[in-house]
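Given as structure tokens, the chain that follows is alone and in the form predicted alone.
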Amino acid sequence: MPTVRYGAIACERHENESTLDALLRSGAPVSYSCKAGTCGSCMVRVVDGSAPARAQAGLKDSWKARGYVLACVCHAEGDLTLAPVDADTQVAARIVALDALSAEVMRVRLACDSGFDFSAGQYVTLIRPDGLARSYSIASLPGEDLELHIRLLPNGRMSEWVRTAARVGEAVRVLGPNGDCFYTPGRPEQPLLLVGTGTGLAPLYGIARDAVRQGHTGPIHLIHGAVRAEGLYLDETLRALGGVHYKPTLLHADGPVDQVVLGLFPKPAGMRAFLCGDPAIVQTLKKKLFLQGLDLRDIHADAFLPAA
């Protein structure tokens, strides 16, 4: 079996075991969140050995050149010697505001200590002082403080910290941005369809405002689905948002959000869709929109992946 080395720790990687799982099993202090090769929080640097291309999928070219890999999807056949990534992958930030948007959602605003370029709708990995990392979509516009909407999960390590222990002025770090679910100029007359559930609303809130800001002339439809009325946590704000047709939906009153969407837009061909939220709902709606004629190139989706 191949050997993985990280600092003073050395362990054998079992068959079908990822490099991350081998390191965690051996007690290595490696950050992680999704374990799906998406968030980037488990990124490490290869000092010796060769990692498969899959372990670098989605990384910046400059990071690939430095030997950075995602440990959670790294299944190297040979031995690997790894080290933490350099400081240039993260940006120092501080909490500037903590607000409850509902009983289940906290809004966290962050000011970065140096320039941080992002597109509304992308996501970042928030790293708290002890190294715990979780990924959240960006609800703000470029030039604004980073705005994250954090769902308060029972026994959630990050969300419980945000709810009870985090303080304004506290130093954190930010990794990213990542994701391709964001508005790009061109075809300004094209109808936009934004559909999200839960805190999958956060990136859509940013995308909708960004499209308006960039002068999009076509209709912008934003549909937010929730199980209960309390889940529509930006309802008043979205009703007052100019240039956007907002439709809130509730599961028991209106039916599943995918049925609502296809009822409103049975022929979605020619639209551009942005889908965010629960992975199963996103995947179902993506498939149904495609079968109803929407070009896959016009479907942008970032499913919400809870921490492993």
Second form
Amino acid sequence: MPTVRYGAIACERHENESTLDALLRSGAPVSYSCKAGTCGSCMVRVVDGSAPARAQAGLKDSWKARGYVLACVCHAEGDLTLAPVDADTQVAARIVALDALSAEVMRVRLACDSGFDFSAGQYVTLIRPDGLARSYSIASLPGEDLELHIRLLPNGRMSEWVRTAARVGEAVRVLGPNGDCFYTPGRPEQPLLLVGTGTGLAPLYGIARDAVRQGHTGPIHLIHGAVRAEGLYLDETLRALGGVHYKPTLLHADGPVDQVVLGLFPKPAGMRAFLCGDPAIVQTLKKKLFLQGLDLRDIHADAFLPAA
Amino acid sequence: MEAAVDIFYRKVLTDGRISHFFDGVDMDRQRAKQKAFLTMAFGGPNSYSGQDMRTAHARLVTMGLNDSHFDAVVELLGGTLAELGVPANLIGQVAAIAESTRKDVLGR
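Other form of same protein, the form predicted together with the partner chain, not the form predicted alone:
To see the whole picture, the full complex is given below, headed by that same chain.
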């Protein structure tokens, strides 16, 4: 079995175990959230040894060059000596506003201490002072403060903290941005189809406004699905949002969101779609839209994976 | 080529004989693989080794992948090309290249 070293810790990595799991089993102080190679919070630096390319998938070139890997998807055959990544991979930020958008969703606004470049619709990983990390999509536009919509989960460690303990002025760290679910200029006349469930609305709220701001001329359809009316947490704002056709839909009243979307757009070929939120709904909708004629390369999807 | 990939992939996903083998796969990655497969079947650069084909399909073989499923894929490939107006003799050549992977795909 290969040996993994991190600071004073040395442990054997069992077969089928990720490097992250081996580290956590040994008590190494490594942050993590998704355990699926997307959130970036378990990134570590390889000091000695060789990691497979898969462990660097999606990382910036400059990070790859520094030997950074995602421990959760790293299954190196040989021994590895690892160390924490440099501090500059994370940005220091402060909480500047905390508001309840509904009984289930908190809005958190963050001001970053240094410039933070992102595209509307990408996601960041929010890291609490104690290292707890969770990924959230960005609902704001470049140039604005970072706005995150945090769904309150029963026993959700980050969301419960945000609801009850976090205070304005509190220092946090931000990792990212990541993700390729964002608006790109070109083909401004193409109809846009934005579909999200729950807080899958957050990136779409950014993408829709970004498209308007970038001069998109085609229709922009924004469909927000919720189980009950209380889940339509930006209803008033979206009804007043210029340039966007907002369509709320409720599971109990209207049926599953994929059926609603296909009912509204039975021939989606030629549209550009952005699908965010519940992974099962995102996958179902992606498949159905493709089968109904939408080009797969015109479908941008961000399935919200739960924290592992 | 892009049009052929989309038509072919739609057929594969909706064909009751084989669609269950594609449940839960990443659609973007799968599309890229299908494009590589069609490129090879069209006589373009072959980025697969026989061992790659074996490894990639080993899980499906344990799920029961057999000759009937392979035949279904070749049939859908032929149907895709026919839809795009490819002449029958060329379709035959493409099918023959696809046929050459049968043993590796089925792990024999």
